[in-house]
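Starting off, we have a lone chain in the form predicted on its own, written out as structure tokens.
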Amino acid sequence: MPEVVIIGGGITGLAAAYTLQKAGNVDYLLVERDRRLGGKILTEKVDGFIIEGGPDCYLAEKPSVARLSAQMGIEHRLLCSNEDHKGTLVLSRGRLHKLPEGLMLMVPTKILPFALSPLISWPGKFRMALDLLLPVKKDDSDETLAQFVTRRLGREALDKIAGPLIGGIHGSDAEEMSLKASFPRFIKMEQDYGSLTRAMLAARKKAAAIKPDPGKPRHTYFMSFIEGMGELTDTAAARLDPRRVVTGVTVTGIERFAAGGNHRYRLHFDHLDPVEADVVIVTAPANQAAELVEDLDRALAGTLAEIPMASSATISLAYRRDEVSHPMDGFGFLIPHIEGRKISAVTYSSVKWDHRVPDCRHVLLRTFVGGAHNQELVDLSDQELLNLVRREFREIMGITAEPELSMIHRWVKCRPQYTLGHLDRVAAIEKRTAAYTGLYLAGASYRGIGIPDCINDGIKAAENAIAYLRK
């Protein structure tokens, strides 16, 4: 029997299984539902193009994919963005608009650019030009980050700039996004400096001052892999003991019993006997988990269900360079919710990274629907969000030419979103969990959406497995 079950084989639960495979003597089994490892990062390779279901990046400043990487012999296969085309533009009453140069964020720091840029009209300017003048928040209660936004910046910053830029990341609404739990360095930024203009205006004079070092690989604000995000994945689950892991098994039920003096946990399964253990890692997504924890703990799983799920595909669609007219200067565009379009944006895949198509004569991209707004087309038929991302890039790009390739990938009830209230509501699972010594719950859904937060998450997850199994 297994000393510790791992639940999911996604990247939070693969750097879990990864770490105690390092330890070398934990007996772990890693239970995984689908037939494949590696969660919502998912690459697939077809007639030459690399085309990404889920994340296409992580960044760059958060350190622990490129340490994971070196961990594993792969560092040399991290791949930057093309930089000589970097850019973003925001889609503005039916135009697209360069996000202007020096825009770190939401906030300008070069006042030129800014100043001559379409994207914001002259009131909305001089609105984002008062947070240098405006006062601190004094108390310390929560907000979202549209009525943080609105009160530093104005209206119009939100819907043109943080709501898509910002709100997009996460696929939430900024309406509803809590700031303390989904960027907190805002909040920082703003008690420290007095102003966002100012914080950034200090971590771009930091930045500029810190000089490259030639002995160390160079990094861009994304990266990503040669041959996609799936070979981070791909290669930490090469790495694990192919007999400590099973996939295709749905876990049914965690239930709790005394041995010895300790309590240990038995696991079933729907294709296989029971299992114990002494250690449980939960990484579902939080609604996943609030069904395996019900019949062992009715509270926890409430709480656990109380984190809202998005729903979101991705599209991606590929066509011969030749038929596009589009300049597609920059890695893509974004769209405010404001436009009322059933896209949310666009990324120039084979612009931003290399890799991506077989050849000069193709390109790729992508486009997403669904988050948390239009959740409903995810539920339509291949055909018909195939006709509908089609007339989007008619009626914005011009394109009106047949794709040689698309491809559909669609997450249902896997966005968390941290809307107001979801510290709390972590701080009260960590509180329950804790009441369940050897049940630790990591992921996206608790402390960080991205990449290098599931790793850390699971990473620390295990490093709890291990210490509470050497008591």
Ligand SMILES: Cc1cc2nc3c(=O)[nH]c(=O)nc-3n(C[C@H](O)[C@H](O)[C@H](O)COP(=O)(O)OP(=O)(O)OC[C@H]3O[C@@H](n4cnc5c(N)ncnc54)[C@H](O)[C@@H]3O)c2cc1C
The other form holds:
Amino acid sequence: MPEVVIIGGGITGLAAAYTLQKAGNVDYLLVERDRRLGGKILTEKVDGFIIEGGPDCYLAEKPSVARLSAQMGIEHRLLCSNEDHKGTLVLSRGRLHKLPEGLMLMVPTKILPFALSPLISWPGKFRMALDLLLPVKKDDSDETLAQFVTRRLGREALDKIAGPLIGGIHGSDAEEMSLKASFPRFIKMEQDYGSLTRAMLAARKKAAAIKPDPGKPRHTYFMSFIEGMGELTDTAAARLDPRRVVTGVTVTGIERFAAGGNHRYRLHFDHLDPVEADVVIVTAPANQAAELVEDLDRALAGTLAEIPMASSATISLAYRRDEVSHPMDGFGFLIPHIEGRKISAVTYSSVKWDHRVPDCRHVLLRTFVGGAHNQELVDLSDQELLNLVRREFREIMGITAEPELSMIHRWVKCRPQYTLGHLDRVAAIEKRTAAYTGLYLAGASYRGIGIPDCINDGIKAAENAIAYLRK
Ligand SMILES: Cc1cc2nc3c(=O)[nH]c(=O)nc-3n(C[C@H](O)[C@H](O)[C@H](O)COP(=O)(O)OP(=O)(O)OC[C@H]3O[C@@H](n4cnc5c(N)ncnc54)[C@H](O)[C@@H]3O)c2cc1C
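In place of the form predicted on its own, output the structure of the form predicted together with this ligand.
Starting with the chain above, the whole complex follows.
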């Protein structure tokens, strides 16, 4: 019988299992419902194309991916984005405009490119500049990302920049996102500098003063792996003892029982005999975790179920280069909700990254539906989704050609939304879970949705498990 059972083999569960494996003397079992490990990290290789069904990158500013990669001996596989083609465009009134150079997150730090950009109207630009003069928020209450951006930079900055840029990254609606849970750094910037613009200018100055260290590997803001994000999870999975990993098995319930003055857990599966363990690390998304703990603690299950989950889909299309006349000059474009389109963003995957197409005669594009808006589109049939995407590509980019390859990945009700009240919900979950020694909840639903956050959370859960077992 294992000492620790990890439920879920996404990056959080894999990071937890890898930590236990490295510790050496912990008997663990990782149980994954799918036949495949990796969870939302899903890279497919077809006819020389590398297609990302889930995330296509991680943010380099958070070091945990690079650190884990170094520990696993794959740091030489890290891939920088193609900086020669850097740049994001935004669809505004049917036309694509480059985000002005010097725009950091959503704040302009270079006056001339910003002033010359046709993306924001002159009144909108003046409103954004008011950020330098506006007073700092006095009270400590939470607000939505939309309220914050409108307060500091104005409505146009929200609609055309912050909403699509930041909401798009999180697959969330800026009108509902909790600023404290999603972007605590904006609060600190406002508090420390009195203005986002001043904070970003200071950050730019600081970054410029750092001399590149030739001894350190180069990195870009967005990073991936040569053969896609799946290299990270495939490598972590390969480092585990295969006897301690089961796939294609669903955990159906967790039961707690008294044993020798302590408590232990009994896990039930869809088609295996129950297993008993001292520690359980649940990394399934909160709504699925809720079902697992329903019999253990109804109140805990209730709070877990309160974390909203969105659905989204990614649709990747490959074309012959000579059949796409669009210049594809940048990493892709964002589509503000006010444009009334069905798709929310397009990544020029073969421009952003090397190695994504078999040869230079092809291009690969990836688009998104659902997330914050239009979630019902995820339920369309494959053919309906393809027709919809091709229609939008034709209208926005003038692409009329038949794609040589298309691939759809759906993520149904499993993308956590950090809406107002998220921090209170997580605090309540942590308090409630603390009553169950040896039970840990980790993963994207709680303390950060990005891959680096998930790795940190998985490692922390494993370290807590080890400390508990050693007691
Ligand atoms: C389309 C998309 C794009 C994204 N883009 C980015 C990006 O660019 N950068 C970034 O950093 N992040 C991005 N993310 C977010 C990031 O991918 C996720 O937050 C992260 O991968 C979640 O990892 P996890 O291990 O916490 O959860 P998951 O990957 O969801 O893993 C949980 C696992 O638990 C399993 N499971 C659930 N219930 C059970 C059960 N009862 N029994 C057994 N197993 C169970 C599931 O099958 C799943 O494999 C994106 C996500 C999506 C969907």
